[in-house]
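The form predicted alone is given below as one chain in structure tokens.
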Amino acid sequence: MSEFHLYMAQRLSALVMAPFVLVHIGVMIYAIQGGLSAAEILGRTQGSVFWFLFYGMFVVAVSIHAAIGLRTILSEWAGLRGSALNITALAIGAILFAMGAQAVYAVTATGAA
């Protein structure tokens, strides 16, 4: 993938979490305004299929986000260059969609703790 196709990527992600960080600010201040422990938090989230969608795609744009942003930043800072570079990248980003899969799993499963 060309450096101007990972250019695009990102601000398209950014893009797409723009609004997925707003909606979950509201939440939270939602959430702890009315008290809701963690427990009613959870009845609220586990076997919803909105809140697994919208966790989701949100892990999702954050993980390509993040990834090509810490590519930018070994390039420049860690000299990376080549493979090197897009394979600590790409792994970088399954990490960071393994652990956010992980927590949407135990948001929204019905029965996760």
Given for the second form:
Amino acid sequence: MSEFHLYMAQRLSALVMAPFVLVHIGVMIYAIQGGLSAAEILGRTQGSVFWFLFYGMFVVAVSIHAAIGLRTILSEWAGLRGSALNITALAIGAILFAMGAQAVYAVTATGAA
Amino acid sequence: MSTKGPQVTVTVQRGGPEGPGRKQQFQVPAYGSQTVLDVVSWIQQNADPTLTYRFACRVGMCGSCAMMVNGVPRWTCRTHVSKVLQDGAMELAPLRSLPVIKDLAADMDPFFDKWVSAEALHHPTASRDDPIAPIDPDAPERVTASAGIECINCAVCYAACDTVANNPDYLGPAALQRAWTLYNDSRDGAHGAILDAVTGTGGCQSCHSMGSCTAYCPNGLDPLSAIAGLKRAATRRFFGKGKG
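Same protein, different form: I have the form predicted alone, so give me the form predicted in complex with its partner chain.
Now the complete complex, all chains and molecules, led by this one.
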């Protein structure tokens, strides 16, 4: 994958993330207004295909976006080059995806209502 | 030399390609309308003839005399000492991000090699036997190209750019701006090759839009917008639109 393809992947993942961020923050603020408990929130998200897809796509976009951004920072600030740079960036993307996927699974897929 | 009258304290970075050497301090007589290049020339002619620096035209056309003045890249022939003095002193060093030949003379080879890497060179579509192509100076693409053609290759933007400083592959603002002017030139016959070159390793996508190039360009050019133009053109091509 060329540097320009990484650039496009980062821009497109940002495009995907932008509405997700707004909805995520908006719903968070809305959800705590009435003093919702964790159990009540989980009751609405678990088993929900909508929230699974919403946060599932969010996690994929974040993993791509952050890994490419950190790849650039590691290259320019830490001087990483070549395969050391690419393997580190891939590992960052994989770790972010694994952590995010675990959270999405816990919040939306387990204990279906 | 006389040391009477107002003086300017000038610290000069000496040394060669092996790395920065000692800093040397000079007391230089201050004159009205004195330029930084005047100061450097005074040192070379009156205090230390071994001081190496580069200049040619002295009127801001040739792009030879750029160096770091108090940590900022400037064309020294058009920079008045009175505008840059800090507490009556100034510090001179060779242009940042380029190898040093000696003292204040930077090696410009990497800078110009990157112009070639960016395909920032004319790709002819006609020979001298063809009639001269009519160019409408008001055509939008020509206006875009004309905005960037007064570059004097001084490398001030290159030395000002933090991305150049941190990414040795980055082609830099001057080469990319030149590529952008040719991409918008109807007489250039390789717009696709230009886009290929400026989207390769260290291409326009490496720019973080910090804008030091535009802020420091002594000719008031706007390489930042030129690079943004290349990004847009490359993105259009990515989606199968536009030319090239």
